[in-house]
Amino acid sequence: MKDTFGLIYTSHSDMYLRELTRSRSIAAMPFGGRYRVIDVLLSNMVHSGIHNVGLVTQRNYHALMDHLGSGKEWDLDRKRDGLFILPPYVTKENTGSYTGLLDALRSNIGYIRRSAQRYVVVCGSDILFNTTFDGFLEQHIRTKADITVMYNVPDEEELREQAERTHLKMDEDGRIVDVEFSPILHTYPAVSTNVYIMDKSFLMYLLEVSAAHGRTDFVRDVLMTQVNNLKIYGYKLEGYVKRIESIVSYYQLNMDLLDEGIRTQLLSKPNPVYTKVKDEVPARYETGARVSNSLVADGCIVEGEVENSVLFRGVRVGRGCKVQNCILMQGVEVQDGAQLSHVVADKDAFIKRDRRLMGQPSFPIVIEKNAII
């Protein structure tokens, strides 16, 4: 993996999340009471072996930046390879929101030829799992393949919520002879997550070809209508696996991990994720307060009953609040006697003494960053 470096493209796809991807990116998404989904991601290449990442940001990346700081936290504050963050080069021709995967890696060619690995790790920002790449390049070599696809099996239940998907559909030595994109009705059980590795000096070739005819998508350009003439084959990816499709997607993705095994499947092992460091107090539970099956970061004050809920760093829920099955980001304060279940609350959204806010499962309410209530 030493010849290998990362390209992570924060796609587009955060119109789906709304007012949560309003000033951040889904890559700046927190998750989990204290991380980011681009944590994840980071730290899958770091403990592959890639020391050399490509970060290719478009609208709202400051959040991103924020966090990433360095990469000192990733061990990729390096004098040489390391973390780059390369954010849109506005001109007239390009306004700093990228038309597809193929789009955002021309615009950044200089980094990709500059790179002196020769294999290639492009990946989207959406979906998250804890793996190593070490299995992906073998295989890819091994099968002498153009590009390798990693991709899940997804269970009945996640295929039924509406969301862009590319689904698979392999011969018996692994070869990719299908790709439907988005189906209505899907044939092929296997999914795409959105990785893929190949050989330096072909992703460039296949920069230079899609610029010269004018195509902008890796599914729809190249997978899709060049499935018979490359060699792509797919790799299975093992283990928990979550796509950040919509609101409800985010949602289970933070009631997943009340699950012991689901936590440690994704955030601990078989390697563990990195994230940013704040020095924060301890939690405080103050008398009268009960918490059950919740993860509470550093820095809350709990004086309330909390319950089957997510608190990031800093929450405050009052005397005589009821917070069950909730969201609630860095910041929030619940006023004394507030009621709420199945609420999402954006950083520093303030919820006044005595409201009642009362979401569903499959309809969780959405409080944006910095709102009253």
Contents of the next structure:
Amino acid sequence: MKDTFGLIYTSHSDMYLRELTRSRSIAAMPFGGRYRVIDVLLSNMVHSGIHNVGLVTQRNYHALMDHLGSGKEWDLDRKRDGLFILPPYVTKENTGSYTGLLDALRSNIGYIRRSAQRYVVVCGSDILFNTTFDGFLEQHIRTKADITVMYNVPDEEELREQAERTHLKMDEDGRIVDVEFSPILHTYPAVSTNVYIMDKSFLMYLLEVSAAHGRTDFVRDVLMTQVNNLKIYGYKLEGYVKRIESIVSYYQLNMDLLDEGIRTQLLSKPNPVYTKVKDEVPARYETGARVSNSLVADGCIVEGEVENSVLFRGVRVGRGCKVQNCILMQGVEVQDGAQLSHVVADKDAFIKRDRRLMGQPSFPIVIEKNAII
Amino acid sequence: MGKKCVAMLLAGGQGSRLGVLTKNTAKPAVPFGGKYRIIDFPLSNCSNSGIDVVGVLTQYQPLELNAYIGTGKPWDLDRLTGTVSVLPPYVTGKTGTWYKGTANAIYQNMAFIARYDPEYVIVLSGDHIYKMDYSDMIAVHEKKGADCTIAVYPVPMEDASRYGIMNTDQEGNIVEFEEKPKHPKSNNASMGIYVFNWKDLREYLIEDENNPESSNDFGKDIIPRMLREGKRMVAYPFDGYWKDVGTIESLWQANMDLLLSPPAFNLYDSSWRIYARNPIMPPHYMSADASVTNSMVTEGCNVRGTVINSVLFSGVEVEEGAVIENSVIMNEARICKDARVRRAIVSEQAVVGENSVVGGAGEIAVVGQGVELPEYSVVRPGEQVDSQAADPMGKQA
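Switch from the form predicted on its own to the form predicted in complex with the partner chain and give that structure.
Full complex below, order starting with the chain above.
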């Protein structure tokens, strides 16, 4: 896939995660003990042989830039191409504040124009799956499509939850013939992953035409209205796919990783997910620690009881604590005797002695960054 | 402009006392403490002390060491004007030899040091676990106007005859050096860390090389000669944790020291972080059957059995019913169902088969790199198994 570059659009649905995305975009959300959401998409691209990635950022992009740096950890600090972070700025071409994907990409048309590759993979950043894009591109070339949309078929349970999703109907050849956005009752079970592949020249044409007509939203203004005029095909993605649409789905993502099959598939084999290295010390279990069915990152010190939980780097769990069904992010400290159940604690939160916090699976308690309870 | 100080790290030791652990690996590349290798300690010390030019002198099994050090990025040593370079012996014209001794190793790489034209050269050994601020040692060297400063560590008096002992006057000047004395006069053991003025060192190395009787060794030749010539030799006392990990027993013990509470050696100090080349793996997983007490566990491990007082390196698999006690399990080793591992070191990628028994009371048992022990194997205390020797001893019908 040498002849392809990537465009990742961050932050369009950042309000769904409440406190957790107050100071960061979903792309920068920590998950699975040591990763951030963007790591998976970037690793997918790198494992596909894509060496030129543009990251269109909008609000709250500081955490993201801090995490990505030069792109070294993803092998994207290259002499030619590499990782380009494209923050908003206000000029004639760039509106500074984007109302949709078309708008955001149009504002960065200079980067797109300069990219030497023939094809472009465009994706959002609130979805997780581990794949390479080779089959995706291969189908796009074979069908001579204008746009190929990657989709999957979620299970019944996921389909029942309300969220802003794009449902697709394909004919026998895989060509998309109908599109519904955010229906209350969906007609088609196939759901777009918001990952698209196009010829770069077609994308540029699309952006210019859309800008000229004041169209900003890719789903509404291109997929829906042009479905009969353009050759738009669907490409089915198999395997584990997780959309981050709410606190609950974020919570489920972390809990899903306690399953070895899902963990391996999403994070390590055959394509390991790269992330920033922090040089933490191995985790330490003191006498009296009891840990079961949990993921524990380096730098943790555990003296109490932990069950069905994900502990990020450098978490402390004191003596006599009971931590159940929790997600504790980097640097969280739980003092002796505290009891937590169904809690998502953001970075460096501090839970004092003997506190009791009990959430529900359908509504986990969220503790914001640096909070002291 | 020249550098203030260049570090030369002597990593050439074969480490034969580490037995099967150094069969395919130079001693400095031996894993330690869950996610480190021995060489991470001097390299991190250099990085944290502001020394950004490090020459690593090696001539034994360099492949793994080379691959590990790479560009020096994990230690922040891939700098515009700094570097970490692996320096093997090489041939010039028709001459060229292996490193004959520690001094000869530096002699052969004088051109490397000269590129940076430093004021001082610090010579380090790659066999110890410790955290030391070399910049403080250099400051003392500078302040005292010394010709050579040697770091010394107070060893127990009864062990002193195993070390090179520095006898000092009241001001800390070295007046006498005894190599492994039968009747030691003090317990100030040389740590093998020397600071020299580069201009003097250069002359000493050239003269030493031209002396056919010399064994070209710092401890045996250069240091005694400087003392004889009345040079100002200063002892730099060090009182932190310092452990030679040159034997199976001491390597095992140094790992166990990390498990004491509070640990005898503190890795958690964020102002003096030990860097390592990290494999990128998910956090470790503890199953519902897992039981872990007083242990260190690293990324990528899957624990389904019982782990007591042990250090698990990255990517270790512990299957159901397996029991690991007082042991060191290195990277990506697998301890299969119902196996028992006690007082043992299981090396990288080794597999301990189902129902096997490794180690027990007595000396430390070792399972070498990549060894696959079949089920029902027995490795007795003190026994070392390498890939050829593995056979299903004690197999039950």
